[in-house]
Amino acid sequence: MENEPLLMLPGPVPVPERVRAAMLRQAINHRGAEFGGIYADCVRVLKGLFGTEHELFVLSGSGTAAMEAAVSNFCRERTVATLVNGKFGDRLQKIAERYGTAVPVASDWGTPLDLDALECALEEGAEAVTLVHNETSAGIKNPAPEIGAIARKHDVLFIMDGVTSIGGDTVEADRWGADVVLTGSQKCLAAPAGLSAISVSPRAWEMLVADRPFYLDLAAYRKSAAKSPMQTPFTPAVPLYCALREACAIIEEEGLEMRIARHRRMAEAVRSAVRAWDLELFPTLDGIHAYSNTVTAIRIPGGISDADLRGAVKETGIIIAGGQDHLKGRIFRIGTMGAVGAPEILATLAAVERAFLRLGYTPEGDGVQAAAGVLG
């Protein structure tokens, strides 16, 4: 709508008008057939995005709620190897510390994970491994298939955070051996914040702990989902489920392969602009780690402050992200996820280029033109 800021963040993302409109309706019975159909539709589409045939549940709670559900239902009083190369890997580590024993397998943020150290942690008795597939704090995509293979080799539980990859990149949970997989509604799905989804493999159910949380008890979600009509164990955020179903309908209309290709093209366009500007992408890669397809992290050029850069871009009505925690002031980030496309990408890059010039940094080349060449 007119005068609304354009959110080019790694979530939340712009919500399509028809998704917003889906929330503007009279309340319905969340134990009735209509809500059961809404819930079932969401589950059906999300299973395709997860790449799973396993049971999947939608929770009234953000992605962090699903992270906590994953750990608290399966890892209480267990030893967990937590892979960390960014803020959200660190968050999973902190959650694991609450419920069991966390063995951090940590790398500098934005650098490759140490898979040899993971092997050692599992050989020493860790019973589960956690991974953030797409670490938006640093703009790096971690090698989920390889980590899944290591988990299977050691016969341990594999928990994967797909919050910023599911719906915007290839995710094949079952093929990768990911036992518990989760996402959030406000990222690549382009729905409002406040819901999350989690899938659980038969193998994971065998590790279900007895002392589970009350609200996030996945056994209770399983029992309610098996009812007819499909239900949640507690009162769901019904308007958000309505919005999520509409977002899922949009994904089906676009087609998952086309959606993933669009996300990849947008990210490559931003990276092309960065190269034209002669700036440095933040992540350090090797042969199996990759740049994120849903956010690009860029080092801020010398002589420019984070606040000034993002402030100048904000004056154009566009919101981009800065760095988090110790990366604050060192990087800025441009999200390429959800329901945006070439017009939004080019407008954002033009705003950044304008901000550079205004703040005294003259790019080597025309980033907007470089990006346009990728977007076609």
The other form holds:
Protein chains: 2
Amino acid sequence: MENEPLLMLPGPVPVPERVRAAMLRQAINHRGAEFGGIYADCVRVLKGLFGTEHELFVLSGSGTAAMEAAVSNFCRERTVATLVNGKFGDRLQKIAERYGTAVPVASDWGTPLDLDALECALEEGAEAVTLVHNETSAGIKNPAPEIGAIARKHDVLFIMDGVTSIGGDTVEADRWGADVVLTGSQKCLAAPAGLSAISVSPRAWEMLVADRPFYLDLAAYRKSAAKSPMQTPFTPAVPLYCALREACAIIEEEGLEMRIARHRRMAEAVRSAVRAWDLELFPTLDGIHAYSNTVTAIRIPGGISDADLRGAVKETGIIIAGGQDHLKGRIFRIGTMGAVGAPEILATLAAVERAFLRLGYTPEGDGVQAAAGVLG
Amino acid sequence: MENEPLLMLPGPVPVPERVRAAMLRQAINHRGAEFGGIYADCVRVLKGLFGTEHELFVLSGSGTAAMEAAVSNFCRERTVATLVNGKFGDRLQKIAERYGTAVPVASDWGTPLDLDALECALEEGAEAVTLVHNETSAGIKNPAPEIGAIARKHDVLFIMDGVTSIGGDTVEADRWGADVVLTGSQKCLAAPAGLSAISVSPRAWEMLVADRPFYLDLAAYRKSAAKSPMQTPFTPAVPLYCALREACAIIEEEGLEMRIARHRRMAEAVRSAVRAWDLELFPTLDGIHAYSNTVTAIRIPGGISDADLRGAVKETGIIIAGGQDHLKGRIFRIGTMGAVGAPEILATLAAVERAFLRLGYTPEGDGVQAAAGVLG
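Condition change, the form predicted alone to the form predicted together with another copy of the chain:
To see the whole picture, the full complex is given below, headed by that same chain.
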């Protein structure tokens, strides 16, 4: 534990020492063969996690930079149907508004998306749809395959934010018909914060706009990636690429299927604890929306404040997340992403249970043992 | 030497082990007090290096990201006089063209800027001027104070790229009347690549445009920096901030004046060697332009190819730079930035001298001893 607080957030997540140690090495020339090899290794592994055979680039910027790259390179002055049922869907909508016309297809945070409304927006001429696959702010997993099918039926661009699903849950970008897919380094990949990755389908390249940003110009990324050795158009954040390559090596060693199964089991363990406590999971679902397998959002029981709850948990050395924006004070969130496993989950649930008791709330049953049953 | 090649490039430069080791620590919550303190430490030291009391932000993106932030936040749909006498001046011009109208005030690379032409452009209505203080591609230091005086006379926005001067040469942003000043982490600061810093004067804030980019929105940076603890609007590249803070601590320990004097001495040592060899420095100067104190550009002697020269030097484990774009094959460049000192300079000059001899070129005099005289 290194006497550092344990981050059980929906990102940033604990970074394995091997990955951090990869940043210790001396600076290298980012135009040389060694850097090219590191970049190529990252791309090869990430394509597997994305489920894509399309071009993929690693950007020296956070997931938000990749969101902006997606919208600004392909949707400037276009009409975009933006699916929103949480904070990150809302962020994609805000970005779409800066570059073109956004047609919000919005539901309450944590509730199912309205696919009929999406069909209407596309029938009325929207040329693209944006989706957050796993909505971190609300703990809901949105139905990407179904939305991909609608996008393909209408032949529109499908931009998918996989920031908190890729590497922790099944993503099949090509099979689902997703054109532009993106993720961040500090979530399920368990690498340090600061990089993002984006894949681009041939259909998306056909929609590339002329008036692109400079730093996030994906045509420039494409041109530099085609060089030998592989390069980035501008100076990359070299230590973070070294770390990401190591994180990718760990993912390959674990195996993607095993990794996804582990993430599912961790989230299921948290949900079992919530049921045992007789608390309420925040999302409301239908047949195609699901609970997130990488972050669980839980309603805070009556009589307990968010600050007290998270403060009491923090005394145990564990950091959990509160709600964002209008959900602040109403929910708390436990991330189950990256390298963490049964010990961290059990410790976190035990710390939450202890906090409940200290704050005068007696849960219905034993959440820790319920989770242990799932993890064991 | 760690058996790694010695980078004597105009960036990236060798990063002291202390700085790299700062990235080993476990991930932290970037909304917490610890990260806020790290960010604030960086800002405090960087303000000293910039010579500014204005607001300053650290961006999770390279120097090019900061260049785009400068232009896109303050010059969209405006006319900008772009001073160009090298590759990075040209890059600022290209960015200005993407966002507004660029009026190039161009000289041949490595030759003095035409300040009369600048006055004309400003009289004809340009609302901003862009300058690269130290033009890395050509080894020339441009007269920032004089250009600042012209900008102030015309009351236009003065954007100054200090990527390869800040931290290695005197920069007095406020005294010179520079409004938006920027640098990168992997040059004279001797931190890893991936971050940049930008300062913004009150005059610049008055020119803030409404239609800003999202990831590089400086108003968002301003709002987040004002929070307690200090924050960034989007997930920052945390390990790089930890490293930058350590690099700033080293700069404080050395003292800025001593550091600048050391950079000057290193560049003067390289120039002494060039004179002893009877080779030609690339820039042509006048009374107000000067040789760079952080990178020296030297014409390759006749009969020697760029590839052979740099290849022979590389056999000694030392990486020097060639020319960029149309200067490829015509010049070679030796960076004297960051943490390097007399041993690295002497080793580099000895390796170059050995390469000359091996390639059949006998220099006029002993460059290494001439440099040793300056450094001793």
